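One chain comes next, on its own, written as structure tokens: the form predicted on its own.
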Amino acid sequence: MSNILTIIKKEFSRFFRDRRLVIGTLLLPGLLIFVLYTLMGSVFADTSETYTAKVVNPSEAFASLVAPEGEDAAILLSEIEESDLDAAKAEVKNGDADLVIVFPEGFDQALAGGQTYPVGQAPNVEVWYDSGSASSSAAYNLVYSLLDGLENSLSNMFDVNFAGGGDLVSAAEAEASYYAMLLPFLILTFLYSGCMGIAPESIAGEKERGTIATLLVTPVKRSELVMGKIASLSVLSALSAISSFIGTFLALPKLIGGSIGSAFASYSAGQYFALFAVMLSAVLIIVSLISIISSFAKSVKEATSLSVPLMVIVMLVGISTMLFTTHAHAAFLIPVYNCVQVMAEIFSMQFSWVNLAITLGSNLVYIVLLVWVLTKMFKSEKVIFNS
């Protein structure tokens, strides 16, 4: 035990020593992910902008779709007289206006009387604007749709979900269901970009610079070497992800437009300690899948050429949470994939206990074959040094 200490201990004193690995593999990924989804966040929330039109004949009916009762009005109409129609034009032309609306005369009575027209006789609304401005774009938008609303209501002959009906899910459920979908891919995403981040450097590094047969004449075991490696690589991959997580779970409630504090509390200590204890299962398989491909490798840059093949499988893997999720006891048997599956689970809050288990227990093999694999590979001369 002492041994695999000692060799933990060197593995920390390499990474910790390097202020930029330190900086660049533990710091900057989850403060660029949080900067990077809150500004996003705060561009797509930002409804506050408010469009200016000027109206010729204003009506009442699309006065109240503009302004709901209680609510802001989205567009400000300010009333011009048909005279003064180009020079309207002419201003949203400069970018001082935003739209120039011309309802027909009597707009409303002809609403409410419920005349109906031939094809080509209604009256017609005139929406000017300048397809040059995103403004003024946005704004015709806006109005397009309200007047398309406006005119379904008045010839409709039946309605969907108006008094009645609607989604049953919740708002904490809809935002749970969001996570679901994201977080794994966007989890094993960083885990795997931690492991690559490290895990070439510590052998392959080793063999390129040629410390591994320092290394392999000491009084330490193979295994004990091997079990050394893994589980300081094990460590500061996990770091290196769980910065990238506390970013990206701080960032996305701003980005759907959600609250960090409410996305907290949403889940039990015992998801977030499920939730972890998987995360840690994955990046010990992760990371001896990559030291085994080292273990092959003449140096790091062919160490990380030849993990490419694995990180398209564990990103393809990543993204199933997307396209499915299964609740079958069986699939949690397969590696990587049952963790992106518990991962689903927990965050959806469709959390299963014996999922877990079935998950960490096979888990547990996948890892003691893996190490044992890189144990015969380190007792193998030829491979080592690539003889």
Second form
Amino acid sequence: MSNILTIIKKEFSRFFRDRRLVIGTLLLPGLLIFVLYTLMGSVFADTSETYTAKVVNPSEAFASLVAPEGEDAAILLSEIEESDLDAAKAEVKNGDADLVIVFPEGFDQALAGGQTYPVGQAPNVEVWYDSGSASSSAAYNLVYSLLDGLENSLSNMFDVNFAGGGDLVSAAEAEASYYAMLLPFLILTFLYSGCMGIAPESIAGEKERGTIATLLVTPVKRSELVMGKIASLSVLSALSAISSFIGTFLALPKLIGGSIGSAFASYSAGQYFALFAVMLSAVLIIVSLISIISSFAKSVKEATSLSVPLMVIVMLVGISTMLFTTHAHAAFLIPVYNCVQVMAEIFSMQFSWVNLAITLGSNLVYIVLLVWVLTKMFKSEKVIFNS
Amino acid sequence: MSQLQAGNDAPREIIRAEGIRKTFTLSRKQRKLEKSETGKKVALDGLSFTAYEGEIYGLLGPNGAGKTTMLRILSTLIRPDEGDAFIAGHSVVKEPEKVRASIGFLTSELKLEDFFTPAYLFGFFGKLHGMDEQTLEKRRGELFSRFGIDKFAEVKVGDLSTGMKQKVSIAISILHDPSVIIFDEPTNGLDVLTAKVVTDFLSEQKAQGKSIIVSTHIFSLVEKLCDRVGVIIGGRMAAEGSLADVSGGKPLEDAFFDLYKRTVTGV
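Having looked at the form predicted on its own, could you now put up the form predicted together with the partner chain?
First the chain shown before, then all remaining chains and molecules of the complex.
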């Protein structure tokens, strides 16, 4: 036991005394995710843009839809003569304006008349736009839907969800189901990438530099060495994942709106405990797997590149909650997949203790098995001497 | 298990290898090169020898003879396929931890982490050997001043010269004061000054009553240091005995070539 502690202590001082490692694995991931998500959020969430449109024969009915009373107009309409049409189209083409709208003469009167026509014979509204420009395309879609709505409102037979009806989901539940899809994937990815930054260096790196054999000629047991390595690497991977998670936590509301905080406040202590237990078993499994890959590899480089295919698999399993959820107990025997599903259950508040128990129990068996395999590998000359 | 020889004056056995056999599985590429049908290469073919307390025993042989494999088995880094070896009465197969506690193993393949200082590593390995803080402190004082590491105790290993690194490696490998020292190719790749540090160290340890086993292909080293030699050729013990027995009055080098011719060609 004291040997395990000695090894853990050494792994920690190797990590925390190395400024490069601390910055690279603890600070940068969170910071990068925060900056990236915030930037993405500010690009996607920018809905305050106003478009400009040149209008021939303006329609008051349309204008009142574009700028309802008391709201800012989404589109600035400016009237032009029919003779200026070609010049206006050129402005759209070179980006000075977003749209040219040509209403037929007497459009408002025709609307008031309420007459209907077969397709092809009705008065035509021309909307000229440039699909090569993002703002012109967006303006076109907006105008198209406004005109469509205008036409529908004239021949109205019934409304849907206008005066009554609606979504019965509570705000917390809506956010919960959203996070149930997203969070297991993010957590798993963060854990994996955190581990990938540390484990290959600690195992394949020691092998590559010949320092692991020095450890192996001390009286320390192979199993103690393996447990010390896995315990310390798990803590460090978890810290790295937490860094990524803090970055996400701070930036996600900017990206998708809402707040993780309010979603988290709705979970009970039991759910948090379950979440912690599942994540612990996930990090131990992932660290063991990458450690085995690293022991097998001849160099850090090889270990990292061999870990990539496994990362793809883990990420695919991570998005499985977006595609389907299962409640069959046997499915919770599948490693990694069971962690994702239990996390999804916890986040979506449809949590089952039986599934948690199956997940933790089977994962414990897998971890013991993986530690045993790693201990075996540490006894093999092929692994130690790269022969 | 500790083997006391009959009679009071007879030297006490400290290392005994019994019929050690070790084969390695070859990769497909190696199989073609070695023209091996079975896909196995026999590194050690029933090797037996005995080293006595307080002597320096030399394993002499050409490259690929199996010297390093034998020493790795003695240090429990790898396990024999057949046979067993005993160090200070402990079986390398059944009690590897006890064997490791009683040996100091040194080879150029065992490196120290560049990132740490000699002082840190000394403490780390000392704890793994189960030494308490007080003993460790005393031992560090002794060994660091013996090898002149004091001034470099807080310099990262990566920043030390090759010679100083070797000294730190030696100090750390014997920090637990082992009764047996196993040294694979002790002077390989070292300049004359560093090599002298190593040979002086070995003589000094012998004078302190330690038992030492070294492997080498350098005849002069054997002649200078060793009390007894075992000549390994092709994984087998071709000759064993005192330096005088094995060389038979000739220079050791000539005696070795005669032996080699006889063993390999059967002439």
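Residue numbers count along the first chain shown, from 1. The structure presented is a predicted model; accordingly, all values stated were derived computationally and were not measured. Note that the rigid core is defined as the largest set of C-alphas that superpose within 1.5 Å between two forms.
Once both forms are fitted on their rigid core, the CA atom of V92 lies 2 Å or more apart between the two forms.
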